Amino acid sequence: MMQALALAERARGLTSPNPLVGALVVKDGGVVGEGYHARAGAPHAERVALTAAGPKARGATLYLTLEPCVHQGRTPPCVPALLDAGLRRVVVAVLDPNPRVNGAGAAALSQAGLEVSVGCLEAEARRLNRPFFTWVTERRPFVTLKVAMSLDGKISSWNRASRWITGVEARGEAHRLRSEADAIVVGIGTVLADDPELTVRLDPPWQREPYRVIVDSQARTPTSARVLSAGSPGRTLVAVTESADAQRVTALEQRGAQVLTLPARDGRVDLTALVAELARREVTALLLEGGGELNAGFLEAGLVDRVAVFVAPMLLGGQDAPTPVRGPGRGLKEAFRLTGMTARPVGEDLLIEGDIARGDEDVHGHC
């Protein structure tokens, strides 16, 4: 199952809105077929593995990181293919949370006489597909808050003159995080201050183009902003409220951007409404690269799942220098706590990652 999970990981950032899935066909102690789901619309992992195994699949065991589907989606259901292959046993890491599948795939295999085992490395399989599970069960994207800051917690110098805080390696890692997202979100303040492109810049060029999303209540995004011309125009979304100036909205639409008019909360775009709209557009993973106010808004709305903080070995100081999270702040007892913390060097910088603690119980699966 570990090998099947590693196969699934190869398509990270390419399968949305589908999950990452890997499959391994084993017979007489050896692997006779393997595969993974490469992209939405492509054959599912189990079909790839069974095709590779051919006649050797008869009487074999299939290790699968996610329950096989029983419904018609972009591709045909997979359970019939498993039955036709003549498998003896199927080991599934985790059930598919999709209500159209959840337990039905495993039940159909069992009723057909196959030996079915569910729960092998379940925690690892859930972690592999946290964006998919969040999108299906909560109808919103999995949100990662990404920050680059100095050792004393500043995201820019006091006069906003510093463009890059972290080094080349860290910026490359940040683009890897972008490649795993379906949407990159910033606030209007970031657009006005930094004029970012919000594109994925990797070598070789990345195969998918995430949405570039600007939270801009009053439609202040300049028509000359680089984000409007950085890629396909329709992949830029500008979220405004009904109070936004109609002429500015029209000007943005004429530049090719999609303008989303959303409900307001305290005069600003309602972030819960924003992520719901993005979920409807099949955004399962969202990378938040906002300034302090937008980051605080997402946190207070309970919308942040994971934090990735790049820390540069420098001290900027300055009581007016911006910090990653602004807003009214919280006391120690009410602070947002992180769990599962990791830290690793990226060039001269340090990348610290962790999940927002929600009190969820850990899931432990056994093979």
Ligand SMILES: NC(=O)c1ccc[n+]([C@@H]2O[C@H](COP(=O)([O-])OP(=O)(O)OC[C@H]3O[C@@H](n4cnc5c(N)ncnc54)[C@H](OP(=O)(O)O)[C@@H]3O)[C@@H](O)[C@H]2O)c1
Given for the second form:
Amino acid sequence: MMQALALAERARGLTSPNPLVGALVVKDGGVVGEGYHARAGAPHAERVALTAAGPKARGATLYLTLEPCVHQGRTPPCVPALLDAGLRRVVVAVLDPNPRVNGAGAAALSQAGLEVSVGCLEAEARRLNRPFFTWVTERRPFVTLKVAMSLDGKISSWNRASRWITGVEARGEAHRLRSEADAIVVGIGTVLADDPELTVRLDPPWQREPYRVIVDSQARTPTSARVLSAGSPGRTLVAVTESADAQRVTALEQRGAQVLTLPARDGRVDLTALVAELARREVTALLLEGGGELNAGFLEAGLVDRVAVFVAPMLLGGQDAPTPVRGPGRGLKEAFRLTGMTARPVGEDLLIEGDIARGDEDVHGHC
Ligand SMILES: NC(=O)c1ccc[n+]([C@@H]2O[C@H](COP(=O)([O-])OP(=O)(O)OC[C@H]3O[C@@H](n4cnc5c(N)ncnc54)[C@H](OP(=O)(O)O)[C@@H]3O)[C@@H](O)[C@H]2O)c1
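Next up, the form predicted together with the ligand in place of the form predicted on its own?
Let us now look at the entire complex, which starts with that chain.
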């Protein structure tokens, strides 16, 4: 199953809105076929593995990181193909959370007389597909908040310069994070300060183009903003409220942007409505790139799942220099806590990552 999970991982960032899936056909202790789901619309992992195995699949065991489907999606259901192959046993890591499958795939296999077991490396399989599970079960994207800051916690200098706080390797890693996302989101403050492109810049060029999203209640985005001319025009979304000036909205649309008029909360874009709209557009993974005001808004709305902070070996100082999370702030008891923290060097910087603890989790040492 570990090998099947590693196969699935090869398509990271390419399968959305589908999950990553890997499959391995094993007979007499040897692998006779393997496969993974390469992109939405391409054959499912189990079909690739069974095709590779050919007649050797008869009497074999199939290791599969996600329950096989029983419904017609972009491709035909897989359960009949598993039955036709003459497998003896199927080992599934985790059930598909999609209500159209959820146990039905496994049940159909055992009703047909196959030996079926579910739950092998289940936690790892869930972790592999956190965006997919969040999107299917909560109808919202999995949100990663990404920050680049100095060791003293500043995301730009006192005079608002933020290019570049981190080194070239960390910036490369940040583009890799972008490549795994279906949408990259920033606040209007960041567009006005930094004029970012919000594109994925990797070598070789990345095959998918995440949405570039600006949260901009009053449609203040300048028509000269780089985010409007970078990449395909239709992939830039500007989220505004009803009170945005109609002429500015029209000017943004004429530049090719899609303007999403969303409900307001306290006069600003309602972020819960924004992520629901993005989920409807098949955004399963969202990368939130600041700035501090928007980060605070997402955190307060309970919409952040994971935090990735690049820490540069520099001290910027300045009491007015911006920090990663603005908003009103919280007391120690109410702070947003993180679990499963890790840190690793990326070039000369450190990447610190962790998950936002939900109320029902035990946060060690802070009860
Ligand atoms: N180093 C880094 O990682 C990094 C990354 C990004 C930015 N930055 C820095 O951060 C600074 C900009 O940050 P910022 O805090 O001024 O601006 P920001 O967070 O980029 O944008 C904040 C604006 O977003 C709009 N907004 C709309 N709906 C909102 C909601 N529900 N909650 C919160 N905001 C909402 C508000 O303007 P409206 O009310 O007009 O809509 C708000 O003023 C710059 O200095 C930039 O260089 C650094």
